[in-house]
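Below sits a lone chain in C-alpha cells, taken as the form predicted on its own.
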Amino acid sequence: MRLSCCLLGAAQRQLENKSKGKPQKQICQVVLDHFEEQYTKELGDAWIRIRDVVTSPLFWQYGVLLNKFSYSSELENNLHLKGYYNLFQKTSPHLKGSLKCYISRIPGRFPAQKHQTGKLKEYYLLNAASLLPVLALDIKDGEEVLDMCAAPGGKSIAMLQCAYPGHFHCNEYDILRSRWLKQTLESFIPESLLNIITVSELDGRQIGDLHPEKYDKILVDAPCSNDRNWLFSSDVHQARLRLIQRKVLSAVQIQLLRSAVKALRPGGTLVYSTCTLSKAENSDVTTQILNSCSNILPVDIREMASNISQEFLLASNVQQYELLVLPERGKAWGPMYIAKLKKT
C-alpha cells in the first residue's frame, strides 16, 4: 500500500528532526553540474525526480538483508513491529525463499551491527536494488561461481543465502577492499562453509586467461562512477579527477567482461551490473560485448522485471536482457543496472 502524501511528509519531518545537530553531507557542485548535463540528455524529465532522491540522503532507503546462518526470530519480529516487510515474498524462480530482505516505506537506516570475533552478524544493511544482480544470476547448489569484483561483500553474502556453490571464488583487486571483503565473509559465513570459498586479489582482466572456461556463473559487479557517492565528494580536486577518469571506465568494464566471457563455461551465464545511470557504462558496454563476442547471447529477464516492478521503478527504454533501477521516493532505491548474458 502506498503511503499518502501526508504520511510521507510526516516521515520526512521526523527524519529531518532526527538529523538536526548532525553534520549534513554536502553536495559537490562540480559533480552535480556534470550529472545535470549528461543525465538531462540521457534521461530527460525523469532526471528531475531522480536528482531529488540521489541528492537527498534523508530519502535513501536501506534494506536489511537477514543472515540465515545467524537467524533471529526476535530480529524479524522487531522489523515487523517497526513497519518493515520482506521485499521478496512472491514465489518465482528469481525470488529465492531463503533470501530475506526487509525494507520500510519510510526512508531510514536500521542500526548497524559491529564486527565481533567469533560471532556471526544477523543482518547486512544495503541498497536493496543491489540484490537484483544476485537474483538474476540464479545460482544453483554445486555450481562453480565467481564474484569478480566482490568487495565489500554484500552480493557475495547474498549469493550464499540463495545456494551452496561447489566452489565460490570471491575476487577483489584492491588490497584494502580485499581485507574488507574477508572481514565481511568472516562476519556472516560459518567456518564450515568458508572451506568452499577462495578469496583472491587478482586483476579481474586476467582471470579469463588464468582460469579459462572454469565457472558456471559469474557476477561482474564492475567498478563504476558511483552516482550517489560521487555527488557527495568532499574533495573537489578528487571529484574533478573522478570525472576525468569516468571517460575511460567503460574501457575497463569491457575488459572485465571479456575476461569473464573467457572464464565462463559453455552454457554458463554471467551478470554484469553497475550502480550508475550512465549509458556509456551500462548498455553501451553490454552492446559492445554482444556485437563482438559471437559466443555470447542475451538472456530475457522480463519475467524478473515483472515480479519486482511493484517495489522498484524500472526504466522502460531498455532491452529484454537489461534492467535499470531508477531512484524514486517510496520505492526501493537504486541506481542499479543489470544485464544477463549466456555463453553458447
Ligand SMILES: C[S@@+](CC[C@H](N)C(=O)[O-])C[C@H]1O[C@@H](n2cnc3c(N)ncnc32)[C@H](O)[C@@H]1O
Second form
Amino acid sequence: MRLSCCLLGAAQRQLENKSKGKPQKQICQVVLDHFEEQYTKELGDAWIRIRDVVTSPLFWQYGVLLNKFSYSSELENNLHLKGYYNLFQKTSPHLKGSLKCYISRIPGRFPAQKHQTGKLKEYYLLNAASLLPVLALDIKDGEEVLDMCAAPGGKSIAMLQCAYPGHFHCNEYDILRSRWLKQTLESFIPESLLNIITVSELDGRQIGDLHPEKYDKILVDAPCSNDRNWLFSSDVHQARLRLIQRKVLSAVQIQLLRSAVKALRPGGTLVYSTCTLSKAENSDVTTQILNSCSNILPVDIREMASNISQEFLLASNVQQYELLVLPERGKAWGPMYIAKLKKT
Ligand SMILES: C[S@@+](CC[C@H](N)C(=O)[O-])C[C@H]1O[C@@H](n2cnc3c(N)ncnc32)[C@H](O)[C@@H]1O
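Structure of the form predicted in complex with the named molecule, given the form predicted on its own:
Starting with the chain above, the whole complex follows.
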C-alpha cells in the first residue's frame, strides 16, 4: 500500500514536470457545479473521491488494447519493460483469453500509433472499463451481432478480438463519426474480415423495425452525458445547452433500447452501457425497460463482477444485472455503467 502511494506520488511529479509549459485543460465550472449537486445526492461521499480523479487529467490512465490481427512481440516486451501488465491474466478463463489489454497502475498515456499505409495498427488506447460491455456481451463465433452506436469504434475493435461473428453490423447515426468508425475498422481489421462487417448510418431507433428479430447479440453503447468529457467543455454556452438537453437523453436511450429489444432474436442478449454516473441515464433507463417489456429479463453478471473486482472499483448498491465502475486514484477507470438483458 505504502509502495503504491509512493509510486503514484512519483508518477504525479513526473507528469507535472512533463506538462509544465503546456496549455492545461480547464474545468468547466458550470458543469462541475451541476455534477456536484446531482452526484453528491446520488453517490454521497464516493463522489468526492471520484471528482478528485475525473477533474485531474494527471491521474488518468489508459489501457493498451492489443490488436491480434497485427501482433507484435516487440510491443508486448516494451509494455512489460514499462511496467504494464495484462488486465485479464488473473481472471477466469471464460473472460476471453484473446482479449489482451495492458494497463499500468501509474497514470499516463502510452504514445498513440501513427497511421502507416498498408499496415494494420498494433494497439488501440482506451479507458479499460470500455472493455467490460464487450466482455458482458460474450460474443461467440458465427453469431449475428449489432453494435448500434458504434463510433469511433473502440468496442467494435474489441468485439472482433473476442470472436468471429457470422455477420457484424456496426451502426453510427452521425455521418462524420461514421467515417471515423470506417477508418478505425480499416486500420485494425484485415480485409478478409471486413467482408463480414456492414457499416450503416441509421438512427438506431429505427433498426428494430428495419430488422426485427435478426440479431443474437446487441450492444447499445448509448449517447450519454459523458461526464469526463463534459467537465472539460471549452465552450460554456455549449456546456449550458448540453446540461439543458441532458434531460431528454434518457428518453433517447429508452427508445434505442426498445429498438434493440425488437431487433433481438428470442433467446438473444443485449448489453446497455454508458460512460456517465447519472442514475437517470443508467439504472432508471434499465428499470423502465424491464418494467415495460414483458419479454425482457435481467441477466445475472455477479460472477463477472467478482472476476474483475481487483482491477476496477465497482459500486456496491447495484442490481445483479448491473455494474457501475467508479474511477479512483490508481484505478482511474470509468465512469462506466453496464446492464445485461435477455429476450425470452
Ligand atoms: C458513447 S458513443 C459510442 C462509442 C463507441 N461505442 C465506441 O466504443 O467507440 C455513442 C455514439 O452514439 C451515436 N448516436 C447518437 N444518437 C444515435 C442514434 N439515434 N442512433 C445511433 N447512434 C447514435 C453518437 O453519435 C455517438 O457516436
